[in-house]
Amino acid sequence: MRYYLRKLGFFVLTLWAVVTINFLIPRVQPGDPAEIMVQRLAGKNAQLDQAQVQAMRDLLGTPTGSLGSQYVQYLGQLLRGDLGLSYNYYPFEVTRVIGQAFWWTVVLVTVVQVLSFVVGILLGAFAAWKRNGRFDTTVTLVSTFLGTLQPFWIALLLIYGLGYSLGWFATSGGYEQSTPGFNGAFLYDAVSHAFLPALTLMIVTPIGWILGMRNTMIMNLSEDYIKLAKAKGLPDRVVALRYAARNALLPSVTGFALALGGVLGGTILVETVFDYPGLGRLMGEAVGLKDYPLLQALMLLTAVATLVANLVADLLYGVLDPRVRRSQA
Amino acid sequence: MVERRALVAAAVAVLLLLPGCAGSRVANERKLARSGAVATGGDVAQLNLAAESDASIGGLVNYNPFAPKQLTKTWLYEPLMIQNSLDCTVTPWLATGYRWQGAKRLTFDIRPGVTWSDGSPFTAADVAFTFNLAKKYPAMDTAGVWNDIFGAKALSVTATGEQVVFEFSGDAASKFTSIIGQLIVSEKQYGSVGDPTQYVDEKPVATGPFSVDRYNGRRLELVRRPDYWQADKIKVQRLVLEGNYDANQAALKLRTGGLDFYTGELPNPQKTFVDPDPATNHFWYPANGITVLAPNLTAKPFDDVRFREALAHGLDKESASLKATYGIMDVASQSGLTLPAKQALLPPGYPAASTVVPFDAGKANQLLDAAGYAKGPDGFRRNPDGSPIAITMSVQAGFIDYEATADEVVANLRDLGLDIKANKAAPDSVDGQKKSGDFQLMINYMAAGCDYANGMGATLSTGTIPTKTEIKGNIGRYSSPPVDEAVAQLTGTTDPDRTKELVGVLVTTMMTQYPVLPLFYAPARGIYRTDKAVGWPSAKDPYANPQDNPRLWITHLSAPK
């Protein structure tokens, strides 16, 4: 029971300290939102208009009020689920833009991430099975060589080639001319719009999987159970999956619950390169644009995700394995 | 993550730039087979224009034309008057007709016979509710009616019979481009919306030439209204809006037709864009305003004039427009005036041609030479008291013109024995600097336009110095009695002959005392094909800014022979 305690406890402050900083981020910023604005509305080359720019500043309002009672305001807010207007879709409120964003990216990621997952760790026990034989070694270079490779550098080398060259796939966007709705029409062109993107997630995603779990499985088949195993004349595919696999399996299930809550942050730059509408893109947009209540609302639900996850993966692997449990308690 | 658009968009041009292009054929062919239709009888089918709200995220409809960002703010509602700010003159539009009573009163005739989306007639109710409304939510009073921003603040704007007053509490005369391109909303629709900025316009009723027909998140079409006041004069009979490009994706897009117009910035357009189909492709970029050296007044070797005249003559600005613009733009008049279009504003004594510095090393040596700055033992100049002269100019990172006109003006420096180094910081650390005056040396634009108190004015004025917290147009820090009293009785003048006299201060401060040296103009860019639609604002027929008033160029627009 303490075991889950300590864990809960560790979220609440987590999250506490998550929300103070996303609290004093604008706060300590250099920059005018409104100057910010109206510059980009006006394009580089263009006088600051100051009517307005003081029109601007009206809108967006400024917070007034020492900093203490800034902050128990904020909080109260985010107690009653009013995360404010965002400053460049204004007068939307950033849950809804969240709103819009949210599906193309938690589609697109986690599929990516659920594929990336079996296969990685389908190749990682194969190779590790084999080690040393050809297909181990051929797995362990492309992986290496890859995962030294920038996502969006590969990105851009998809785009020229399975889009520009041959003109196979869309390359920006996530669709263009059909109406979003549940209509085969608008799932086709998605789904097109999609293929890159996940493409290029689905080159780096694995990597991780199949050196991890290739590790944990060859220090596995190295124990004396396995040994146990192959002289009681069990078959290799037994051996293999039921026996090494398993166990070896049980760090990444931890890593993959991770993995998932992370799926709402990861994949800025890739979002940005083919200008897909999901939550990345909208991150690195709000980054750009000075865009307070959006960016802090986008860390929040980021963060928030990435603790349940981790909260998540702790409590199930208390489940899983006992002796976590038991060691510390 | 605009420059992380910047990388993307440079890596994608490498790339596209190896094979010759080779792989747009395939892009071409899926546009052609998209577009299809044929224009006939004068009538143009269908533009192709960009997007005009970058918006990233699809499927937030709003058309309010209050909001900071809308689908379009350019079709739907209309303003009082449309100001062509090359060349100043106005063609009246939901207005037919202004007058002032000196610089305190300003009287429009509303248009009659005008119609909203939904039948209603327009009048000049309207145009009274929109401008009251603005006093009531100062959010939305980006014109600077109500307050003395532009000039002293509005007391009331009230309509009777056909005309709208305003009453202001001084001199105004600088608010009058603000006001006529303030875009009217029927009293109808925003009567009772309560804030008007945070209303979600989802059903615009306006008096535009178009409306919406469909948006499915990402591509707006609209519609021509054959009940348009001046239906006549719209050829064009669908609009459809989509995309925000990258340069390159721009000049693909332009190339293979499936943009007609473009304003956005194209990195050699003549090569990328006209040279492979010089019928069809065109471009026109006039000037729009002043790229300017602005140096810190305030601070040594900057506060002599006479350093600053030496710069004048010592930069090659040719050279700088040809890194930076590709040779498009001309080099600029030291008059601070864009020429040729405000050719006429010139005072007396100042021709034209003499206005702009011509480049040379030889007479700026001299001049350095003479004002006593010497070189020292190291080949670098000094001071006139012997204090080591050190210069860090600050560039915008990532904007690529300034990074090359800083180039430039660094060499052309370094070889009249200065010391000086480019500094590339965030361009918000460098609006930093121009807050806090904490710099030496920096580009800025130099706004033009035809409200020169404002314009003009706000590179030469005391009242424009930047504050801790505002970005104003005077970086420099120039201050002279003279220029602010000009610019004080700009506010308070509406008679053109006046207007010369009062800009012929500016002119001749800028002709002596070099507070900026203009290095070349900075466009107002018009991208265009003329294989769907002709008529296009071009330097023969110059009846238009094309980045600026694209409600005058649609009434120009017709199929081609």
Contents of the next structure:
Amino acid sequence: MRYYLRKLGFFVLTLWAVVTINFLIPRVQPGDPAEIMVQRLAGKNAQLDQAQVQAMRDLLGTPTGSLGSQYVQYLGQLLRGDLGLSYNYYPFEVTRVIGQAFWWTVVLVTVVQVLSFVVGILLGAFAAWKRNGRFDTTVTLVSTFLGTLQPFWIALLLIYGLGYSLGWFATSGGYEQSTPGFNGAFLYDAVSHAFLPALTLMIVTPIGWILGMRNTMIMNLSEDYIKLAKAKGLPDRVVALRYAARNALLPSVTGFALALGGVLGGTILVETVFDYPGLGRLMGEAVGLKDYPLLQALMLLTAVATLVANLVADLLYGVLDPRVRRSQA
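Please could you give me the other form, the form predicted alone, since above is the form predicted in complex with the partner chain?
Keep in mind that what follows is only the chain, not its partners or any molecules around it.
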């Protein structure tokens, strides 16, 4: 119990630090969003009217007062689930804007992460078991090569090859002519548009799992309990899966949870390249247009998702490996 309470205490402390940093960062950024919006409406070379700028600040609900009073006001808004109005999508609330993009990214990246994890773990385990063989060499070299490529560059190649040249898949957007909803036409349209972004992520995402699982399992294969299992005459399949792979899998549990929690960070460029209507593209727009309320909410969402995933991994780790729970109690 002490182990779990300690992890929960760290979670609460880290969450408070994240919320505080998330409050401070937009307020130290240069530039005034109200001036940017007035300039955008008036024209690039137009002279700014300070009365219009002040009216825009009032319209957007730009916080005023001391930093301390703003912090208290910010915490109160968070507790009420009030994340403010989006500057770029005014007059829509930030929660509504995020809600429209949320499931596009969550479905896409969750499917990719789960598939990447399973494929990476299996390839890494088999490569370690066949260490220094042809399969191991091929998997290691290909993984290392693909790891040097940038996702946006792979995305551009796929758009040119499978999109424009062959015309097999849609190259941008989330859907075209179907009506959004739970119907066959829309699902087919959405899957068709999500294929190239998913393939881009599937090329680069399993690399970490492959190399990590391979290296961890190779270390485990030299342990005494593996030698004892072989000496007892257990089949290779049992030694590989039940003993070596099972223990090598434990460190990957934390990594998988962190990967799920940090799905937003890895999709910004990919979603921007494909103009995919998810959270990554939304964050790119928020940064470029200084939409502070939206940017603040997205950063908070990413951080909280990562912390929750990390907490779940820590709690699960304590269940899977009692030695960790006893050593940190």
